[in-house]
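Below, in structure tokens: the form predicted on its own, a single chain.
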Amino acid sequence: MQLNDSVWDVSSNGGHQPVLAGELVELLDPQPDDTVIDCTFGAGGHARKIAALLDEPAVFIGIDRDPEAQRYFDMFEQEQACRCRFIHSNFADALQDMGDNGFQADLIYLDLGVSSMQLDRPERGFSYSYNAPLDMRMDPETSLTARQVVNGYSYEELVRIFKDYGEERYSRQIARYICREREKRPYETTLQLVDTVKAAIPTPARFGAGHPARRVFQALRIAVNDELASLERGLDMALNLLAPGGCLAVISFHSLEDRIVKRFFNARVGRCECPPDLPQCVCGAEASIKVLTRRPVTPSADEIGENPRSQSAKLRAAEKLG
């Protein structure tokens, strides 16, 4: 892919502001020597915050599926006191290979949202606000497009997709109109998608909360990329690969994702799931985290307003027992 530098400065982090990384940084509270791994490198916010508390002795690993990361990474890499390495990969298949090998890590943290250099390039087809081809592809490596999925899949299978990726409700007339409409001529940009979701909704439900097309992008991007198999699969690899005492840390950005990491934290806790009627625990549920947010850490108003993307974002943390 050609990349226009004048659109997005690769001098810097390209104008990206990453979310929460004041919380983050307080949670993870990283020493000169840990070892570090960001699953979700991108334009590498986060990672700089982190990378500067780092000495020497300290190794960072970032993770991308984009391989647009790397370039970022390069120059990141040339600031840094601590060793460093880029891995172009799924973090999920990454962690595993890390693990595999034995490899251990202190820290471990993921940003699930899509990064400003995917959402503010329309030729990656993830923003409803530019007229682009319809692709959604995190890694342009990849097969499968949201072109693929609009003109191939079934009535029943995107209804299922917008329902349960996007929450969509209006999910069973999109897909009606949407097969209806392929047949006169096939999907190929995103606003070709976008007129068929704000035809196929009721007037009042266009002039909501949020960009009518909002939840169908989310529901095909998250099923372009399998994004929550992903996620599900990465946490397990993620706590698996931590040293005790180590620190898991995972800011999410919808309610799908939020309650995959809610879930995963809840389930090692040790909580009892005995009957109550029992005199004592047979269960033999035993913890292997701590939960370090009671609640989910959410952005500042000032966050908010500085960034208005943050406002979705809630940030959940994990220190692993020996």
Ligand SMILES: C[S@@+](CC[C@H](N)C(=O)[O-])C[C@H]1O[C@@H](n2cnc3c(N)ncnc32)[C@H](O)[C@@H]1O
Given for the second form:
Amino acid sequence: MQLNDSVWDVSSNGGHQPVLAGELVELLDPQPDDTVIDCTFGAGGHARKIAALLDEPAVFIGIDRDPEAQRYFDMFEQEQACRCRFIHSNFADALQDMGDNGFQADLIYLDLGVSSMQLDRPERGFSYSYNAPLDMRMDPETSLTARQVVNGYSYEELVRIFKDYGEERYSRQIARYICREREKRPYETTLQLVDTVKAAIPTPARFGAGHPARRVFQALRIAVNDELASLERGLDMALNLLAPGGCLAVISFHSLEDRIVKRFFNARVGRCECPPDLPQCVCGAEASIKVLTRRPVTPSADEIGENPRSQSAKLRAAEKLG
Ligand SMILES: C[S@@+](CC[C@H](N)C(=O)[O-])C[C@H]1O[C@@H](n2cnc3c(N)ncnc32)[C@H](O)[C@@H]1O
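Complement to the form predicted on its own: the form predicted in complex with the ligand:
Below is the entire complex, every chain and molecule, led by the chain shown above.
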């Protein structure tokens, strides 16, 4: 498929509006000489806001598993006063490597999910709005595609993916329909799958809130990119890398991600787990972080109005204790 110039925006932000950007900057509070890691660089929208506050001795590292992000990083780098480096990798692996090499950072942040550039490029297969090959890989060098999942996974595995990762009410019906249809003709394209979802769910559900295939597409994307496992591992690695007093912030876009972040933070605030009838604490619970967001920060009505993709965003942040 040819690159479509109308949707492939090579402007400096790729048409991607960073979500909760002001709130992220306020929580991270970058200092001019900080070492900063952006784990999900994308088009560098957040990176620009943060790097604007850095100066010469500072270091800015951008990570993204999508090699397309390198183009945006190259443009970003030219505008910066500090030293910059791009790493094409899953952030969990990159953070682990840096930790193994004794690297420390002052600020680490993640803006999870998919970028507008990925969604708006039909040939990547992320969107239910364009007809394209069923792909959905954030890193085209990885092997598992949505096509392989849809055509190769068992009925039970498909039900689990749609239910667990998409919170799809009609998981069984959709998985059953897929298993029947793929016997006749393998699934190749996004619209083939959209048609199946529409045919498998009850008629009123086709006209409910949002696109009827939204949850199935989200579920497949999470499975193809193993997103939740990367997040769990990445949070551990990030906290490891942070210098005492450093800050970790995460913007998530659905409840599965937010739950992982919330549990990760809660497990490290040193909450005593002794039975309530013990006279004193014996579990030795020790806080390794201080949570900076008692409740997750969410976008204002104005931001949602300007950028509907921000609607489900939640920002949580924590400071590493010394
Ligand atoms: C929502 S976008 C980030 C947008 C960016 N903050 C901006 O303002 O332009 C998410 C990006 O994270 C990348 N990504 C998602 N999971 C990743 C992972 N496990 N490792 C590295 N990059 C990841 C995606 O490829 C995508 O480019």
